[in-house]
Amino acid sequence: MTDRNRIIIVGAGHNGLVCAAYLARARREVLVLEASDRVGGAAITREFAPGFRVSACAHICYQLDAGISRELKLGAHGLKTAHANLRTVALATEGDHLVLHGGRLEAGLLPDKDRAALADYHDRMLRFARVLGKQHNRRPPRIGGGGRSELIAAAMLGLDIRRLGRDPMREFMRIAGINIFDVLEETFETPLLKGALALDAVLGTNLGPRSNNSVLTMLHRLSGQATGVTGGLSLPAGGMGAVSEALAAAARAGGATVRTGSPVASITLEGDRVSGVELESGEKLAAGTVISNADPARTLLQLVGARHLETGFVHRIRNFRSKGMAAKLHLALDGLPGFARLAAQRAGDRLVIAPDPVYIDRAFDHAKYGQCSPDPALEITIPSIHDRTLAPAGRHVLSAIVQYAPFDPRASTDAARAEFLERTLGLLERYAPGLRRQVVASELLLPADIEREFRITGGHWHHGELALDQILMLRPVPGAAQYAMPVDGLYLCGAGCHPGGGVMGAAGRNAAHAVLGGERAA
């Protein structure tokens, strides 16, 4: 146990190779330890049947950081987009559909009034969305914190919602904590629009349409394009683990070593600082600094242990609501299915079942009871209609994120996963008929697969939910938002800690500016 300037990151989740490609370019050595035999954690493609691969978990891009894909030259490592700035499209199962884009309609029926309503609606929110967009690279201030750094911290959120003007500031007030549904309400009359841009605020969630934190939510979904993300909503070449292996790539050509197949079993203590890393296979690894990419609950409570915790940061870490609601469903298919009066190209865009809100909301009335929803939300991708890699000539892969799927042992039973994945493919067939006969194999993942496959405790996405009690410097609790844990040496830098989950990598980006900053503290 020697090699005390070494720096450890356990997972080589997209946001721990962002942390080891900063620390790697400011000349620290960096190992990256990942159990899997693959980098990119829950942002992977693999095969799930033979010939047919797809996009593990997130499967579109539309949070990527412009600022690290560029300082980190991820085009030159790889990195390439099969099909950029994906439109909306809000099916209906007679074929009235409506096909979405940023604030404008481009195809289908809306009354005049619902098309100002949304360029007025989507700008708002884009608007609102730039606000916490801006706080994606800020270290949130310290609850409590006197020093002049926090009070600056502090000062520019306030300063950033200041800037909206005063009308704009109330309205950002008013509605930032509160439902969706009820934004919906006042705005717009058509159910099916109302339907899709509610699916937006719940996608990945524990929350329904009338669930208070449902705008926040939604803006945190918008965030990412506010601030600067090119390309909009995007299919990377190859899928998600093409973001990841770009990512690798960079933090091996700044000069971090990336093992897989390395499961860490704890961290390693010497007092009350961090010594190093376990592996499951018993070896033992030194380090200054380790930073984990897992989730809060797995890092501080499994891998350090509660028993080197203070009682009361035990229990806050413990309350940190991380159970996740969504399922993954892929289908290999033997052609391209047919959605009711859609045009083929319309195919390659993102597809979404839901209907209105209240079908939403009635989707996750089953779920608070542990059950999965009979007639669920989606939103789908055939992602091989642009990149041909993914799937045998002329056959194709279906991608679709499914709401809502609770982490619940009740859920998680052959017979609930059976009638789930039947229910879910009944509901795909009214809107495409024959679809059933294309189906060559089958995958559904629920929370529960999520947990095990890929370690995420509650298999929860993004590590926990974003709710004004668990955002900013609320993130994952207080005491632990600015990345360094209450172990000396010990650091967060995943979707746990601000600003929160999706393939951004600003967490990443900002745990490694926490530890070069401590280093120079020190």
Second form
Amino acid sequence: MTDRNRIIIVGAGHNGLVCAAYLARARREVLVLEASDRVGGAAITREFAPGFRVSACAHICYQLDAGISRELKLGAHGLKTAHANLRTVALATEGDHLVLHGGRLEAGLLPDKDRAALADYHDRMLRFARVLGKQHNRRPPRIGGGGRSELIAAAMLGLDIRRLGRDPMREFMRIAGINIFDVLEETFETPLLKGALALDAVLGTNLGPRSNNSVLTMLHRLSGQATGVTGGLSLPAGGMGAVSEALAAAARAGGATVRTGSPVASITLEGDRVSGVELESGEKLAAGTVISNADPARTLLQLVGARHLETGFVHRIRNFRSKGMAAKLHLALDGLPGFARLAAQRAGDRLVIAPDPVYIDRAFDHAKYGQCSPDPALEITIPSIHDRTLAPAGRHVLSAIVQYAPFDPRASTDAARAEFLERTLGLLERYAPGLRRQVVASELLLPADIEREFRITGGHWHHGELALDQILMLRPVPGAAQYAMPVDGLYLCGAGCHPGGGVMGAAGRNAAHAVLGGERAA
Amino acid sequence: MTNYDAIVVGAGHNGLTNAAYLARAGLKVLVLERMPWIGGAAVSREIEKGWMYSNCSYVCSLLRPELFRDLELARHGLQVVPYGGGVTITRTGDVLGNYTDEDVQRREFARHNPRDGDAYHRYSTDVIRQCKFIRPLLLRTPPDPTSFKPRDIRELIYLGREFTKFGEQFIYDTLRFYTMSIADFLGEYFESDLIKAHLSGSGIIGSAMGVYSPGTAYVLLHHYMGDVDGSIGAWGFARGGMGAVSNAIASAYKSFGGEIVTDAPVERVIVRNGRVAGVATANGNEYRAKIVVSNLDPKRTFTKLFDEGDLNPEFVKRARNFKIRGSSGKLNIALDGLPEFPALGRDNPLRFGDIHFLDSLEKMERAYDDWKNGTWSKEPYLDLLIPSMTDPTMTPPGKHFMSVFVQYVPPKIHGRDWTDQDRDGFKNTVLDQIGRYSPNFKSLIRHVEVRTPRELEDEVGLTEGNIFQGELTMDQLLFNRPFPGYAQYRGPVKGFYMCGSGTHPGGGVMAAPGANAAREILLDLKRPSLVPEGWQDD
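Compare with the form predicted alone: the form predicted in complex with its partner chain:
Below: every chain and molecule of the assembly, starting with the one above.
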């Protein structure tokens, strides 16, 4: 083999690019192969109607690891923020909207009790999220099977929890496995506030507010802010694609090669170890190490192939829960929509339609049985307010996550899509009268569309549910959670690994460290 | 006014167990019971003349064998008769039976789906391994993971060692098992929707969660970890109804010199100078003791028995927020003959076990949706048994007693209290479902006792009618049960203890909480404890 030293990364999603950049910095020969004609995977900006550009999947940046931005000098590579520190506006059908900023109420009316509880709740959750955030940059420990270093790593995790102090630790252990519905019921009175907070716990997941584990997903969302992302919720200038472009620039600057338009058909093996990849064009590329940014099922079952793997492992990969639940709506508008009783400068914030937790729970009930929610919950941004490059002058783009749309054949037909779009527009119209007439073009991506367009099995943004049974040393599957797969030379670096998705980059960096560490050990 | 060493509030099976161990250690013990009879939710009552009803809990498996032997319950009259069978009948008349022989069971599964037949062995091995892990923990006091006391650290190390002794894969399986939904868990083994529905019932009984709710896989384990005569996962009838369990424990307690007073509802725990001094009953009596043990559920204990001023406000909040949602109901039916189930044919031995009418997981989840929406399930999950087929002492000759456990039944109907009309509506829903599978059933009905959460709360004293005295979810298990920091049976006031199912290891007529609480009390009194600890014969 002539190319034993080459490392091939399959997929130029943000994690693949982060991984490439770190390996390139370590002066390794890195080749990134991307199927589509553009880097970014699910963190891209694309034109969905003439002149209108939008972050096609992820649309708010809230978790990008501060260490990664600094170490890879993303600022120098062109990453700018169009707007930092978005507020969350919980939209009300009547009466005042609530404008929330962290634990503070900036506008709207809440009883004193809720106002105090909100500050307390936010502080408490941030502390817990920090425990999770600390794990992001670590390789998850193996329990019971590894040597000394694994024991130490496991002990570190235990220590982080103990360091919370006695009462917070008890509270953490109590709420880690329960549902957001109960926690909010215990804490607050105002339905609108509870609804907005509940949405944070279920966005992008297969959970309703009443499903256990939903507190954990909320903490995962918060963990980015908790570990010191500057600016909290932010919109990158040029959309999420700009993050990927900056990462690609950083990787290239380090010496990595990024090839787009090169879909990988298979990962080739020689005996028990990887030998390279074969492209759909038939071209064969040799490599001693292959790192896949694709999701676990696609990587192992399609690109490697189940016949090369042990049956029990294949079984576990098949059972990795990865069905998406969120749809993405893009609207091209010929003017700024007028949300009732909302000041124009607030329309650029993160707008939330989730009147109360029961509303969200009802929306979820339909999805359980394979139907899109007739009354969905929404997270809306109008990024063109802050970033004039996204739409022609005077016009705007609206980008919304619409929850719930199950990854189910019954909910993926054209008729189902049309009906879901109709219901969602109707809902928006109720909050922003006249919006429908402003719509020039629209696009609704169901999980099935997301699977097709972004090549993510099941169309789940995180490549797989972030639930207690699929995090840390259990992600994606037990025994293969340390980035190295049970095929020599094969690694995973995507959101299907610890610590999951959300345009964070930690999985990519940890995978790079695992590859370099594995080489040192060999 | 009399002085006692310890007073136990409530003569449920756990209160009696607790009292028995305290009396056996030489303490002067008094058990006070609100009702004219003892037993709490483990009772047999002659509601219809000649018919003995197990009118709350109805089957026995979880009762700890160590306690059964140690208290010599057989000598005190308890006999547990294992029953076989059990079947799910579908709308189309298809059946899926339970068989004790593993190979027969495999073939039964294979009949519905060949791959599921193969998966059965894997499934039962994994579940039994989980049972083996958890069983030794049932009769141990949970450690406090935030504490640095030697005993807690020793116990944590013990837990860690137990946890790791089955190997790495088992650890991961366990972490997943405790957090998954029963539907996802079963989905990892089986393909047939009917098989999944058939097995998933154990994951929802008594809990306000649906088969798709994460956390329900553990509830299944809670129903599997018992045994009858060492056969893990088997269930049996207490001869004479579940009251036989309470009566046998009470008899053991009395043989140690213990005293029980019925018709004595405790109204208040008397607290003086920050420690308990005794109790006052509604009929004006006061009983003194430096130790008071509550067999009531944690919510009722701390919101009803105490003056709020005697407790820390944070603690009161915790007690109020304790999750104890009613989700179950029950029909107890006296029958003039044996109902026929055409799908089973005559003399089918499957009838001796639990009978269910199910088709799919989705149907079960929809039953939960009704609960969430504030009404009883329109197509409920029924766990139907005819104990009189196995234990003829329950009824007059040729007659039968049917026990129908119903999931889901909410504690309130659309936010308001149950009315008698609601109760009748609920009754008809259940009778109609049974009638659809058994044409002669309705004509045999002689008497029906309907138990909604309202009756369970009013008569048995279970808050919201929750049969486990608190949900079996992660936030309320092991060292979190009932509240983090209070899992070692000690209450927030010196001299006050808890011994009900609201404490570790939870409900299901196990008697373990009562025994564990006695161990802690005797430890505090620096007396030798004779309470068995851990699992001896593995």
